[in-house]
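What follows is a single chain, given as structure tokens, in the form predicted alone.
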Amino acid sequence: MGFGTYVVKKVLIYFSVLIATLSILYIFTFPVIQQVLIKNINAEVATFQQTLVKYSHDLSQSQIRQAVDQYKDSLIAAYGLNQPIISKYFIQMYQLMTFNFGRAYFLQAPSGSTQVSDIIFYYLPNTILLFTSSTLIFIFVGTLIGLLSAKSRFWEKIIGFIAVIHSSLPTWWLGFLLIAGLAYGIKAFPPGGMNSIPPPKDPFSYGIDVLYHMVLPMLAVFIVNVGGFAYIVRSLVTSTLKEDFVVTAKARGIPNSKILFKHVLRTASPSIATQSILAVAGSFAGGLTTEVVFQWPGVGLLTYEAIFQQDIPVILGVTFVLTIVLLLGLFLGELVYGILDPRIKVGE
């Protein structure tokens, strides 16, 4: 089986998983979705009626009422509310898979749009910028620490201790600590937000300003995760060090550093890649508490505000979008995994 066949097979599997997952979400949220659609239709009909009354002075009241009724019927048909439940399922699943979540009740994007998809796709890149960047950094540093700790029993114990301590720290608690010490204590970094107020107008200065505001939340995510990831890498590398080819390489007098980075790391890379892919895929969803503590305008903070204001269309939209993004991340991970380990794509 070639790599092309492997990719086609994975596409079919993940598309089936996507349909099944979204169907389960749809079934569990069916009553809420119907309620949201009816409210959205009523809102759009009210807006349409106001527009007609304001600008169509040559229409009589009965003509306006007839036009409004026709418009409402067209919306009901478009959302499948007048269809049998099977037809309704296909119509509304198509709407969800094309990111048509309707309008938010209260929240809106900075552009003023109340479309749920516009709101989510404004906040999602901010989440990916913060959490995926942080994840890539702790993966890189954690891999280096894990490799080095596998060479020494002393560092092995130190890394194990650090992993337990760091992994047990809640990110929100560490965030409060960093804000108190580094933001309000020595005033080295801003306590939250994504930009200074007002934001710099020069693009370069704007980018530097964003990086400056990213330091504390990135540090919190890094500290909580780097120890655990290093411990996983150390465990994978330690098991590889017991393989026969490593003993043979040592007997041939090959330096330990060359064995570690050239042979052991290559052998352990598919397993390390799996852990990395899971971490990166999970980073797309962000972290609600971290974004709330640092007031980072990402999907987590959006979800918190949507829950607080009971903006159900936004909550539903975030749930569906994050499901799709997570599955997309796992699919890309499968492709990387297939490239790193040829045994996977031939089914061995």
Partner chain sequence: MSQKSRGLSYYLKEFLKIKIGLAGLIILAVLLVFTGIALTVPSNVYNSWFNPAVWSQNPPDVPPSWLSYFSGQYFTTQQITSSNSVSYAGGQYYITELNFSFEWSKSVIPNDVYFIISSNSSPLSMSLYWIKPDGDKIQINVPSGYYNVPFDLIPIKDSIINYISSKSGTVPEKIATYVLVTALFDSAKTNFTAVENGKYNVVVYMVSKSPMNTSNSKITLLGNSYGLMGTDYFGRPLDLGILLGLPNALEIGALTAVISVLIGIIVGGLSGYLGGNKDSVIQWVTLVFLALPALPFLVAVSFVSRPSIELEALLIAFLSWPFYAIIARSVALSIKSNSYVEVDKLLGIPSYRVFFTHFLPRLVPITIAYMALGVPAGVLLEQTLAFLGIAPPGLITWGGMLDDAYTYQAQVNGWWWWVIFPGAMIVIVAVPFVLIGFAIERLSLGER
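Given the form predicted alone above, I would also like to look at the protein as it appears in the form predicted in complex with the partner chain.
The next block holds one chain only.
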């Protein structure tokens, strides 16, 4: 099996997984999706009727009603509401996979659009910016600690301790404490948001300003997650250490640190890379509440607003988008593994 076949196989698998995952979500939210669609159709029909009354003075009342009814029927058919459940499923799944989540009830994007996908794609980059950068930092430090723990008792003890933190400390609560202590207590960092008000004009100081606002949330994400990642790396490294080539290298008298950073790291790197991509993809979905605490204008804060205002289309839309993002991450992880792992690359 060559690398090309590997990719094709993975694409097929992940596409089927995508359909299956979205179907599960669809089944769980089926009645609500129907409600949302009916509400959206009614709203569209109302705007259609208004424009018709406004611009077509030569139409009689009954003609207008007929046109409106026709329009409504066409919409119902387009969303598959009058179809048997099987075709309904296919029509609506197609809508979901093309990011057509309908209109939000109350929320809107800064551009004024009420399309759920526009709203989400306005906020998603902010989420990606914050969590990709903070995840990369804890991945780097976590890998380092994981490697060090393989040769030092001290770091192994540290790993045990920070791994406990990882499994028991909610990031958003730590965020609370950091804000109370570092933002309101000693006033070293801004308590939340993404920019100062008003934001600086020139791009350089704008970037610095955003970075400054990112420090506290990054710190929270780092403290909570570095232990978990170090733990994963440690177990990857320890299993590699038992391999024959490490024993051989030791027997040849190669210094420990060289074995660790050259042989072991190189062998474990495909797995570490896969875990890293997984961590990044997972962090977008897991960081919803962290964004709320830090008032970071990403999809998490958007979800909180949507829950507060009972804006169901937005909540559903965010869930679907984050599912697709996570799946994309899983897929990328497999690809990177395939590229880095020589056994797959040469087609073994």
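For clarity, a rigid core is taken as the largest C-alpha set superposing within 1.5 Å between two forms. What you see is a predicted model; the values in this text were computed from it and never measured. Numbering follows the first chain given and starts at 1.
Please say whether, between the two forms, the C-alpha of residue 240 moves by 2 Å or more once the core is aligned.
Yes, residue 240 moves 2 Å or more.
Residue 167 C-alpha moves between the two forms by 2 Å or more, core aligned:
Yes, the C-alpha moves 2 Å or more.
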